[in-house]
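Next comes just one chain, in structure tokens: the form predicted on its own.
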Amino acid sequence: MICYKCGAQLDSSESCPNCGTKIKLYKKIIMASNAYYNAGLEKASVRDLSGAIDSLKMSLRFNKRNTDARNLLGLVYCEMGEVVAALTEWVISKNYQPKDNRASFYLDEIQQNKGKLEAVNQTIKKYNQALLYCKQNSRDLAIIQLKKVLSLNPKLVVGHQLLALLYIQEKKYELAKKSLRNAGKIDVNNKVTLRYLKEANLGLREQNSNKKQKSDELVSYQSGNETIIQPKYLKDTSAFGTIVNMIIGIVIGVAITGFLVVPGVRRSAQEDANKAVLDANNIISSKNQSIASLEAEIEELAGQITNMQIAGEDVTSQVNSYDQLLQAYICNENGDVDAAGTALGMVQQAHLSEAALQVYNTINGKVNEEYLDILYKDGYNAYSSEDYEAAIEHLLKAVEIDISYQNGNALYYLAQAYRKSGDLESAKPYYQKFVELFPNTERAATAARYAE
């Protein structure tokens, strides 16, 4: 254990042997964090993944630099199919401990497996589409989409839970229980899974009760070797009533023969001819539909290929932004402000999570001031030594970060460097910008004259 203030190794005393800081409470906090980490490890070992997540989050609340707990949390998220959350935890862990960190291995494994990254991206898109179908009350389409999601990522617990919920709404309780059992194999003690399973069992019992009630309304008895089934409340009729019913049946049979059978024979030939024509039309229509279906499938597959290519580029760009952020952090810690500023310029903030964005803002605030000073000094020295290409390179970076830096000196010398290098077209807009930002100054008059 090291001192949180000076980084010295601690002993059993209640004060830091190096700086004298009181560390009794700090030790208790670290012990609490380790205790929750151990509890999370035990729960993860018996596949109580949701319980492990709760314990590991508590561990990180006590000590956010507990990289073992953060790495394990990422593994648990990955096991539950939530790869993006896992990547976030591993990047933060690598940020806190750049060297000898298992998170580096996990990130390399994900980055090297391009197929895995594409599958993750497709899973996210299809799951979001399923949620949209649910909001639109299109449960059939949502079920189809979720089946595609689970074929790509069978470990996605929330996908199994949402599919089971849709089955419960459709009163398909057996299918709901099957989905919930699949979720239970991944996370044995998930509270949402157990609550849905209780609802499915309750609905199944109600269905069985209704079936039993209908079966109770029928009675059966043996007549020789045959089983006779009839309604429970059927009333037996007398012999006279039976004879009357038989006579009525004979009369009805004769009437049906006279009015239906004879004309039916006449229509039979015409119906056979019509049926032959209809069958031929159906065959032609079926072939046309098959051709249209195949063409639509080809278009859909082409669209999926395009989406997968775009998704792969998005994931690669996101991982590259995290790598550049880590590079900027390391360079800043080593005092290489120039390299840190260059790395920060290649980070795309839109790809960063909230935690990573906080790290970016912290580093950016420290680096910008020193980086601007270095860029301006290098640019001005190059300008003074008539190395105008180098001066343009450094001063252009400084102006892009802060156009008013050094009361406009960076902007003015950039225009001068362009003019003296012979690039008058590039110099003109910078002279005009200087006149706009710093009017009524001696250099503004000079800049206006050069611009003309």
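Nothing here was measured: the structure is a model prediction, and the numbers come from that model. Numbering follows the first chain given and starts at 1. Heads up, when I say rigid core I mean the largest set of C-alphas that superpose within 1.5 Å between the two forms. First, how it differs from the form predicted in complex with the partner chain.
Superposition on the rigid core between these two forms places the CA atom of residue 384 2 Å or more away from its counterpart. In a rigid-core overlay of the protein, residue 345 has its C-alpha displaced by at least 2 Å between these two forms.
Residue displacement note: residue 417 has its CA displaced by at least 2 Å between these two forms (rigid core superposed).
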The other form holds:
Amino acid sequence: MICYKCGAQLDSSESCPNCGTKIKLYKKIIMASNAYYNAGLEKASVRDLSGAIDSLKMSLRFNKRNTDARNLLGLVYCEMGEVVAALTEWVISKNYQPKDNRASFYLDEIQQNKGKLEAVNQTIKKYNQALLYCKQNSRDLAIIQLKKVLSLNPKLVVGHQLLALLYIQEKKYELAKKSLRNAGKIDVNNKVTLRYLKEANLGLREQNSNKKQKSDELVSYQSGNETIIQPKYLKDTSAFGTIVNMIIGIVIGVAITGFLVVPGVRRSAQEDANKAVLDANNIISSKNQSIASLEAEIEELAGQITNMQIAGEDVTSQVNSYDQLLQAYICNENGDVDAAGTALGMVQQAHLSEAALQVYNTINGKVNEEYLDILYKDGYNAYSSEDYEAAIEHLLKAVEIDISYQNGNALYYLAQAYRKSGDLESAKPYYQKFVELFPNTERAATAARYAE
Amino acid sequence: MLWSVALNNFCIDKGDYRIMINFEEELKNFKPSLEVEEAEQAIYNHELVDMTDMMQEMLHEIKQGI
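Having seen the form predicted on its own, can you show the form predicted in complex with the partner chain?
What follows is the whole complex; the chain from before opens it.
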């Protein structure tokens, strides 16, 4: 302890050893300050922060130079989220005691972390803004703002209290209680917190009793010596009731599944199937188109092949005709009239060129007469010898070259050869032809008779 | 229960035992918190008169009176 006048160190005497000032009352003031400081420290140690603040302020009222009290007060303010108030106390403390002061350490801590200080400053500004919203009756905005503030600075006791007050006003007592519990964790004996908590509890009780009154109608009656009190609308919680409820629940579930879920699943399955069918149809259609085009191509190619075959056949036939014409010419030169005539019979005049046709006509003119004569003679001789097969062979060739040869004799004997060989059916057309060509002859009557 | 009833006997309005919070009145108790920019002013405005100062002034007045 130092003298308040001269600053000299005091002893146990009632006056200053240096300046002689009476210090009895001064000592009492200092002792009172220290007593309040001790009380404040005790309260701070059990987290009664608001109580500690009262005690420490009282301590400082007695002795403003009580550095420990001031530093502790700053610490308590800091713990309650009031950082600037804490800074104020520490600055004043450092001012009164520049050396060997714990406040220097606290101030250095804050100065080193300027970002955090700025963040805390922002939360304080938001809190002040929220308070302004409350005064402007914008409670919703205030609640939103306070929630933001408390998420950034959860130690701000006044923030929790203001939020609780807003919730109580909105009759959201549960939320108010939650906010007040958070405030209570920081400052356990805060009067405002406790008062609001009591209000919230009363409010909750009222809300619950109102709900209870609507449904809680009791009926009491005597049963022998006992008084039975039961709710008016007694719920049957027996097993039967439970089973019935379960069955109803199952039925409802099945109905919901049947009417809502299954049609949807079926519809989607059908859509998938339709889509698959459509895709398949598209594929089939495209395949059909390609098949049709390929078939058309095949047809065209087959036609081309046929044409080429025909052309080939024509060429073959043409070549054959020329071969036969050549053969006929050679045979004629060799005097083999029969062979020449046979060869000429196989020539197709349509395939011959003009020059070749002339040759054909020349040879034909020469060969025909002799050939026909030979054919007729051979045929007649064979007929006469009853060699009808040979007769038919020779006479048929003759008739094919000249149907009227020998005034129809070749035709007549041919028919006769067929008839006599037993083939009347083959003979009949030749008989008919003979009647048509030579009607007024003696043989025509005979032929007519056989032709019928 | 008995404590609450006894306490309420000290209330001015005995008709209602329930403590009602008046929102507007409570709101008045909430003061804006100090911001960093206001710290300097707060330090200057801080009350720094303690009992020792008052005692010194009293003694001074007494001496002057004498």
